[in-house]
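Taking the form predicted alone, here's one chain by itself in structure tokens.
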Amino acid sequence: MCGGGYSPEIRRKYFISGPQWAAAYRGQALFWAPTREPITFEDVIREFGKIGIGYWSTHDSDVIPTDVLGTDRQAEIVAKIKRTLEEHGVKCSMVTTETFYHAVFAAGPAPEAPEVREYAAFRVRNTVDIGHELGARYAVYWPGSLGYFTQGSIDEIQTLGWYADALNAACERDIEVAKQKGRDTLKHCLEAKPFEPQAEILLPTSDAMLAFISSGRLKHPEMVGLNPEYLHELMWGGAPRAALARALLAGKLWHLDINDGYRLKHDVDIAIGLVNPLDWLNVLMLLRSNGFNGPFNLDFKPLRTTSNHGVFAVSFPNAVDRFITLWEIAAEALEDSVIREATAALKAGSGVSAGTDADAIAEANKELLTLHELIAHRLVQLLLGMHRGRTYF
């Protein structure tokens, strides 16, 4: 497009999902109206066949009407997009279901009212069996309206309890429709996000939801793990990387959806490396270095000012190269020698030893605490090529 750009052969060999939610999106929200003319998922699993994306993911109702969920429509539908899927060689990496756009979820996915909780954990359960039938290898789920708009309206411990029940159902049916196809069980993922659109979520943060999972009310914890959001993360002000770390020593970061934003702003959804290429490239850092290689899914909404050939032309091509240039510095930046060294120093410390003596120890290793600066631009450098001489006149 404008230089620096992959071929799909190259884009193919990282994993790297495309959504049908992202893809579609018309540039419509609160005050906006759409810009963009709907497209089917035939359109959208046919141009990332073309732009190189291997990976596709996909919310029930976005391409199943509400209506026909667990019919015999349903099964023509998925057969379709099975067809369509291998006809233009793409995979399906994931399904997630929708539990907070339809008005019976207006109290949320695990209201007071048993019959709603019951049409939930039906919806969940009959998104496992989408997953397994696409071939499918994880389902996510974003508990967006679970919360509250008045405080004391909800018993939040009794919520969450309910919550759990519908998540257990999803488990308990994965494990007996996984053993039926012969097929391991999906990864069960929760996605935080701090605000939106309930006033106040009663799982706003990836720590949150850490603490869920181990509350004893899971029957199966050890099939449920996080998607972390890079903008979610960061819209309550907190640090991705940190919060991502956080999930690797739990043992439980198992999906990442990836774009930027902006921190304490609403959920923007702005392509990868737009706003944060810094913060992306130590993101990235610490990924690799725990070996974390993907799923990496492109939860990003393609500007409303660019028409619907500009999101396959430019948008989504455009996210894939710079999230795979940023791994790739990022790759660069842990051989680097001088980041390694620096580092290195760091971690020997002065060599003095002075007991406890804590003004001695700190004269000592005073000097090498510059090191932190001198690594932060060591990673600018990398990050605009100044390594390599760049420099203006």
Second form
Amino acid sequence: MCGGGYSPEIRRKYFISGPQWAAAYRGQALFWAPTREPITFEDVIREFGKIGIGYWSTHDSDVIPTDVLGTDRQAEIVAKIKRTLEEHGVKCSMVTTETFYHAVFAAGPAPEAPEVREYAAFRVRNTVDIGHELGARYAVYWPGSLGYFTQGSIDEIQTLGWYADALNAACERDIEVAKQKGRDTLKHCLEAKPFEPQAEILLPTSDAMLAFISSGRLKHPEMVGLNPEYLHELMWGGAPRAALARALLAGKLWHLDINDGYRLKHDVDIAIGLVNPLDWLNVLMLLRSNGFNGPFNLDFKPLRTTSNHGVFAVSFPNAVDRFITLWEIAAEALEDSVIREATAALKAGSGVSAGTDADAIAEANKELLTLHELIAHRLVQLLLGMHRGRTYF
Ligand code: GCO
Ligand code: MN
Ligand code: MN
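Switch from the form predicted alone to the form predicted in complex with ligand GCO and give that structure.
Zooming out: every chain and molecule, the one shown earlier first.
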């Protein structure tokens, strides 16, 4: 019954990654009340392998207990992860550092206390090491609690500078390790979220992060790009497609968290296309026509009402298959003769010469502009399969 019912072989052809934390999410509400049993990375990787999710992503502390990070025990766990990935034909695409959950980060990842900042630098450097060990090509940073609850409690400029120091530490470590291992450096991708877990967030949107990347505080701005999340751009009231277009213009769209949800509500992380399939179709048309080739990371949360079995039997296969279906419809829409003709006609203009008469130009364009609405109708036809004769009598 799942989605397009694609085979694992077909699913593996797409650069789709599944996060450890999404599969292992226990269905807790904001006020904590888990509905599912804990599961391990072995469970997640095995099930991803069966479904045909070819890539896996993880936070450092999703798989390595915080108190053994950087120790020999870490090396043992990482070796075990490597074996598990190989066994199930899954690759690690991305690693990310948890700098928002443990109490040490209560005041954020870049607070006043120098020892916390030094510890944060250790954590991101250590994640770079893990990433290279597991063969990842991307590192993601969601700054979480970089912000404040009450005004005046932090100095914004200093905090942003300290946050830049942590990224500088990660990039410098990366340059060192990549050289030692003869690998490319990782792509370091910032992820913005407008609300949660702080009342006021210092880098709330992808645009804010683009400004931060070019602020002059990063030592290696060329190594740092974006991992926008669809829902995070929608949450603040933005148009995700426009936010992604701005990131593409800046050459910084490197990684994408795919999910869905609602404007101006909290981070519900619903599976891709379950709320806004038409908007997603549009987003994928933008990405296809601009040659986006980064990972599509399934950063959604199986619903609280879904069982442990349902996570892998219903949530993930459906999310993957809907992504594939929308991706293929996007290709169809880009080739569609109706949309092509309409777009070409709009671009050709009315044919009158510009001159100085605004009314005359407006009059000449009047009929032509109806094509905007025609394109909208056509896209929905393509989405619902009406162009293939799907009608009801
Ligand atoms: C969230 C974020 C996370 C990040 C993850 C990667 O809303 O909690 O989207 O899921 O994507 O922490 O760094
Ligand atoms: Mn995310
Ligand atoms: Mn989210």
